[in-house]
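Next up: just one chain, as structure tokens, the form predicted alone.
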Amino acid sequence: MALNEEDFFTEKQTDGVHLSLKVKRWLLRQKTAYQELIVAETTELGKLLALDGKVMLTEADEAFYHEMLVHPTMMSIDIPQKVAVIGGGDGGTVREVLRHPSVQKVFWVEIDEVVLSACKEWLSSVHCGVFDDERVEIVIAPGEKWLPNFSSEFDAIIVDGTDPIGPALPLFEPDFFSACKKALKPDGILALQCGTPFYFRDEVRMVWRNLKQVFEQVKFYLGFVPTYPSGLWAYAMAGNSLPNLDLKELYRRQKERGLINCHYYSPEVHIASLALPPFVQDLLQNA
């Protein structure tokens, strides 16, 4: 039988580039108080989780994110025992972080309840009970108007949000980032996701140009995620003084912290990340 429109997610990635994913079975679709939410079973790449027609995740290449995101600032910092996750909702950045045993308390600190109810219910294999551990503190609020209230709190804040645009804006000004030094330890780091360079030059250009007016140092790393526009992603890690971790010191703390079964990073791949290709290093010294 000829398979309708219906029968597939579609997420515009840029006018001329459409991404389509065919579902087998459509679990959720609402309209929160802010961003139209869908949870979608698909036939390639297991359960979906789309907000404003964007996709979030899917099963299959969650961890590429979700580890890259994490790993390369928590392997940064000697001993991260207290750390802010911002947006999130899908439970995946809040999993990474509690990988790392010292580890103590996470304030997870997501806008909208509903996204969190429902990765709670459908997405197990994603949060893996991250809700129920007594080591975190989830808090409904914007992540810009809840940081300002600490100094000096945390070991890192990762900030897993959507794309500069709508709700998300704010999480990606330069306001937002010098909340974000005020809270941070001296030591501390912030990560974040900058989108794709390769499609999105303005937004990473703008997020650089931010960071950079706000912090002493940045480093700015790339991942590969297949469902994601392009496939390649940018992250940032910003901080006071970031340290230059070398193979044989990332092996050992990945030894130390039981940091194995990764899907994506790796001590080789962490340092892999840093070497930018030559259009990406002009990207950013046109900033």
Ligand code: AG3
Second form
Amino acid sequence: MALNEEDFFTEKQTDGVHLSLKVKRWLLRQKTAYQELIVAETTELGKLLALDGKVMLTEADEAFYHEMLVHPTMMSIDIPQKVAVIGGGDGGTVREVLRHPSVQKVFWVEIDEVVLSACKEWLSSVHCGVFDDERVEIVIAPGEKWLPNFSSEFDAIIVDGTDPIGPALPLFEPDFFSACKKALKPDGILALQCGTPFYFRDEVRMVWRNLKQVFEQVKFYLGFVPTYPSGLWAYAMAGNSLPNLDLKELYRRQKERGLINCHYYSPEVHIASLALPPFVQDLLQNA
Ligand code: AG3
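Beyond the form predicted alone, can we have the form predicted together with the named molecule?
The complete assembly is shown below, putting the previous chain first.
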């Protein structure tokens, strides 16, 4: 059978660079109150979740992203107990948070109920049942409206939003970061994804500037996510004082927490991810 355009999902990563994934079966295409949602079965990368034409995850590489968003921060906290996850309607981020055995409570704050129910139905390999975990409380609300209600409450806040443009923009602005700072315990840590320093130079700079304006300490680090624009993805950790953990201490914590069988995260990768190539250093220096 000849291929036609309908057999591919295409993300326009930039005006001149598109990524196309061949689709075996379209499972869901729905306009929600906030965005257009697509779930499809691809031929090579498992199921795909896309919002507003952007790849949120494929089953093949979602762990690369979720592990790197969550573990560098969670491992940097001595005994993480109370965590807020903002966004991440597919459940992958909450799944990784719950792998740290000291966690007692996760507030999972997602703006779009339709995304939650679609992911619950179609992406069980991603959420692995976290919807029914008794430590998890789901809140349907915009993160930037919900978070300002809290003071000194959370060990970690993890923001799993879409790109720092469009509807998710409030989650990258100084007002929201100030609310995060207030809602964190004194040695709590904020983690977020910041886009790609290769294509989204201005956005990455903007996030860096806004974080530096609010937090005493900010660290950027990088990971590889094959289906995201350029593959090279930036994340940030921010707090009053971020610990510098050495390999030995990371190994100790990894063992103590039973955080084994990761696909991407390891103590070595944790430390290596903080080394920024000169082009990224330059980008941030001139932010
Ligand atoms: N959150 C960040 C996805 C950003 C990808 N950007 C893009 N494809 N242009 C993903 C949600 C996964 N839990």
